[in-house]
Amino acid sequence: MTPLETGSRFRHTARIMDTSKFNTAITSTKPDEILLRGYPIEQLMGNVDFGQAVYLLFRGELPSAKVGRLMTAMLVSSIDHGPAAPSVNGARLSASTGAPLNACVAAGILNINRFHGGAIEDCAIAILEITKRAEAESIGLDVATENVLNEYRQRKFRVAGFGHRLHQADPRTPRLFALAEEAGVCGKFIETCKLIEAGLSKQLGKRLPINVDGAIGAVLLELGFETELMNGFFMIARVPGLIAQSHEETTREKKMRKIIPGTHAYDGPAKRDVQTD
């Protein structure tokens, strides 16, 4: 084969396995320009607050200021919730072994899963279930929710996202239905999650609150998000507190000790209020 064959060949072969290009909708990045779903990132930096820059990220359009502070309480209710939690716990362990940063991280985002941190999807697919029924059968959403429940119950099927193995009324969840309220996006959902909560209460006999994950599951279903999406906001929430205890482990505790959740003091500030302007 002669050199020019060989080139011919060699060309054609790389046309055929070329697979560098595919299409994307998120980012543009050319010299000196980065478009953010079209916008100037320049232009979103110190005009839009975290919040509203990760509803445009999964949503593709810029939300009111009001969406954007929902968006960003919910993303402010997780941020931490002490070393006993068990991605924290994993990523302190990791630090302790003298893991850097970004292992810390990964090794307590690996850790949220069904159990933990999974309750946000698994709650919004069961209030999507009790309004499809409601929709299908043309019944109140009151009936469906008790149909719903009655079922679930015959199947010994634990509805996630109520209930908190520390808190008796978790203080974060009517602060997110408040906010939503303020925001206009509190409808046929969050109705539908405070029925769950009022149906499952009554079939054990004692109430059964709606915990955060139920709550933002209830809130991210108004504002129109995919429930396979809905996992994702924990472990963005999550990120900086695993970060902030990954950090503490490093600085403060012994390497390679024995952690055991639960049996940590705190010994930060006092409790105190937010000043508002």
Contents of the next structure:
Number of protein chains: 4
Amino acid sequence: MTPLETGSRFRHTARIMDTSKFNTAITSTKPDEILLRGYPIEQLMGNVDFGQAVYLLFRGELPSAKVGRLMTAMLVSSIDHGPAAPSVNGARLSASTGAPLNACVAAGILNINRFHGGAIEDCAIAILEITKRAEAESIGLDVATENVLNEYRQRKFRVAGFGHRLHQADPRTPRLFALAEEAGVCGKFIETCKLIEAGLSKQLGKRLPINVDGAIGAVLLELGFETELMNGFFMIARVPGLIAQSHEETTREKKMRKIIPGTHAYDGPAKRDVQTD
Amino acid sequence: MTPLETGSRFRHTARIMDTSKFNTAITSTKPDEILLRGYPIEQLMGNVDFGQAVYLLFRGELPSAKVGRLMTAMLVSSIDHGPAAPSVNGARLSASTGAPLNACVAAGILNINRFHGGAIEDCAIAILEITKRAEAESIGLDVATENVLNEYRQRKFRVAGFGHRLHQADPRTPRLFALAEEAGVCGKFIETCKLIEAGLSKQLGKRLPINVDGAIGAVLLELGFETELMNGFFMIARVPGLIAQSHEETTREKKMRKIIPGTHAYDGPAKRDVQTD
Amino acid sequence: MTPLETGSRFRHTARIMDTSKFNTAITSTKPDEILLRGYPIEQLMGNVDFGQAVYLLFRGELPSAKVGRLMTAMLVSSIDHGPAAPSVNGARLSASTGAPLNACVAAGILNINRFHGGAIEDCAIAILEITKRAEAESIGLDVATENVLNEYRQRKFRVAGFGHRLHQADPRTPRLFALAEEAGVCGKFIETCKLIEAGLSKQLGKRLPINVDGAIGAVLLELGFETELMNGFFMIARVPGLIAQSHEETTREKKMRKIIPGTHAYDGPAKRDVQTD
Amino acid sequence: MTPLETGSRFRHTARIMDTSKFNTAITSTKPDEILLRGYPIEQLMGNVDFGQAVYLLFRGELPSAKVGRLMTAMLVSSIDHGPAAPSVNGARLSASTGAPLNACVAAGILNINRFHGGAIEDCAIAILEITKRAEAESIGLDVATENVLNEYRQRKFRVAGFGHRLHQADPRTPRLFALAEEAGVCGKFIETCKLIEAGLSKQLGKRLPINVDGAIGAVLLELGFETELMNGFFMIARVPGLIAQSHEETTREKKMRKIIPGTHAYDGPAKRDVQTD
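Given the form predicted alone above, what does the protein look like in the form predicted together with a further copy of the same chain?
The complete assembly is shown below, putting the previous chain first.
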């Protein structure tokens, strides 16, 4: 550990407590008036979808309906992935001990960390590094990608957001990129994400396709999101899954059972198509 | 404490652990295929809004677009209410100690309990009791409401979902009922909710208007939701607010400051109208 | 659901917020002075063991050294029981996703509920009911026990704190009762606990021995603890185990591994005796 | 952000899940036998204090009774510091919304982070850096301390564990060092801690005394603890305080009150001396 590394831990420590008033730029509440980033909440209700509302909260402005649709599609893409995900496993485990619903959700949320859900943010950071490098050194994105991947390899770092335990061709990734194109938000970040995929395939001699986390990271960069908020995006998406799975555990399973991840079977409705009109 | 009361605690205790496989009816995952209640996730992405996806997860079927719009409107109605709410206060407090985002969210979620967020479920239970009483005793909803409110009064119980610390005429309530009417889901539960409001006003000699929690409870009953899932609905809605507020605390405020609920001012955008077209 | 049952949910709802000052009787802090229940903390340090300090915090008075030794013995008895306990399973699962130590502990604590750890409180409630019944009806503890167990049986309630998934003769139970006798705290609650054991054996035709949770519940009643604090007692005891197990997961195991409860082997020191002098 | 910094985030990402059995060296459970680090738990019960048991779990061996007494004294020193500490504030806030006890504790634990409770670990890291520097450069601890403090100053890093919001002469620090001396564990880490105190006073022109966190960090280093476990030590110590304070909130205060940190008064027993014999 170098001084830089240990020292960096001390930056903000132990400031004197401060009792002054504080400001918020998110929500204004007065008797009979609630404004979200300035918009009366009753005007938002029924007129924006949830993706637009989340964008408004995080970025400060209402996006177009197309961008809202893209935001919502990303939320839907991560709403659930079955009982084996560590966040769901944790929520079911809590449910199994008799925990109330909010404790199950909290336990699940506490499992969304670097190694689960964190790939969105980590992939975005890698993409950002490449695009900044390209700009700083006036080189192409392709060269910058190659250089950064080589450096990572030497340092034995892995880029998050590529490859999946289960999926070879994750159906969510192409769908998400198609919706991004429809919304007109395809730029250098998505391009770089695809360059990383190609570079990793070359480097490793096998295809390591962009997974849904990597794709979301790239799209959120296109939409101007700060990387610090990206794990939060995954939490918003996954909470409905945590609740539905905890509730299923409580209502269908014996208490205190031994929960083995991956031993479940699916007994829900057979495959069926979404009817759009 | 009577035997019934203490004894009721022992119903499920200490079953033998069971190692058998289990089933889930929510999500099916196979290589390159993810089905939510049977629907391919890439078909849901871009074609349903988040409210529809949540309804699908909780109720098992895709609702109409109108019902989806109603679901989303309810989620938007509760997405944030400023820093004084105990869930947000808790999330900001964690952020102030240097907690990562998911710990802030978990701390906030742990504050969604009977006295904060719980009014949705509690109001729905009261409404259900009245509608069941009316049916069982073949009396009108108005008489059943009066009878149940009188009983509650005698027992010194309060009905949750009416009155608000800040709002006299919460703008979210009429908007929500209007959207419910548009979606064609106005039935006996919303009617009963309004009868309770009238009954409480008579009983107390002052208006105790339906607040947004009470209204959501009534609408979720109309949509067939189990009361056990209603607090979960509030969690889904509020997580974006918890994240935006935690992030604001981290980026705008001093560490370890003394956080006094209600001392904040709003310095965001001035009031503006949603442009719909 | 009867009115009583649903109504009981509304007892405390939605009180007006109150900004008045509040009192604490636990700890006084002034510049250079910290008093716990009146005792200067530097006098407690080095002079009391942790069990005494916990008793002081919860009951308001310093117990004798003997009672302190008994308190500490109970804490030690529950400090860890290996990776299969749901609280430890949850903590390890979080650790496996890259959670910081406090998130692992929080996730573990959230799994201490009615069906795990809750037997201390539930057993104590059953014991209390029997002793109150004996007093109210002027009958012997043996008759009261038989009556209550028969009622429970009819209602299909189970008494918590008896029987164990793994142990037939839990070595902690007799040790704890022996220490309680040494400390002079053997009274009607421990007696009743033993009567329940006998009654259950008769009722079920097989031995269902008092487990460590049941024994702790009985001893805490003898020490005057409120049942509401008893689950808390288990949390205090188990936190060191949660930490040691989370740390072991982080330092010995691969990230994001599939954690199957009960698949572990022990590779620590061989059995050895405590040297006392 | 340099490649090193961002890249370091990817070290362990997304390993393939692994279903193999795992080992634990902490606790062995067999029918009717529980061994902690090899010791039968019923032998530990009544023969070791809680500090010894924690040491055994974390370090693998039973310490002497003197070291156990020192461990316990450290746990007692941090058991509570009143309602204003962010962990307690968070626990009380949860209690105020109607949370069960374990959710209050979890919420409190989630507030133990770098800026609250984290000073133990951060101070230990700084001490370690100085002692390693002294060894590596064959210079005295005093010179190494001066060099490191100068570097920190240039980089605007602050050393944690010195100074206190409330106390100028924290009574816990000298008591702890006296007990460490009694236990024979006063070495270079405590010496370095005192050198930092002197160095900071010189640097800042005012006394910034070692606080209890700094002192605990130094003593835990003397006892051979890994820095990664030190925040955990604080959690163990504080859980009883979180429980007692949450319980007091629930039993003495109105629901959903506005909790303002620092507005409490103390109405417990007057100052009194610990009777030792």
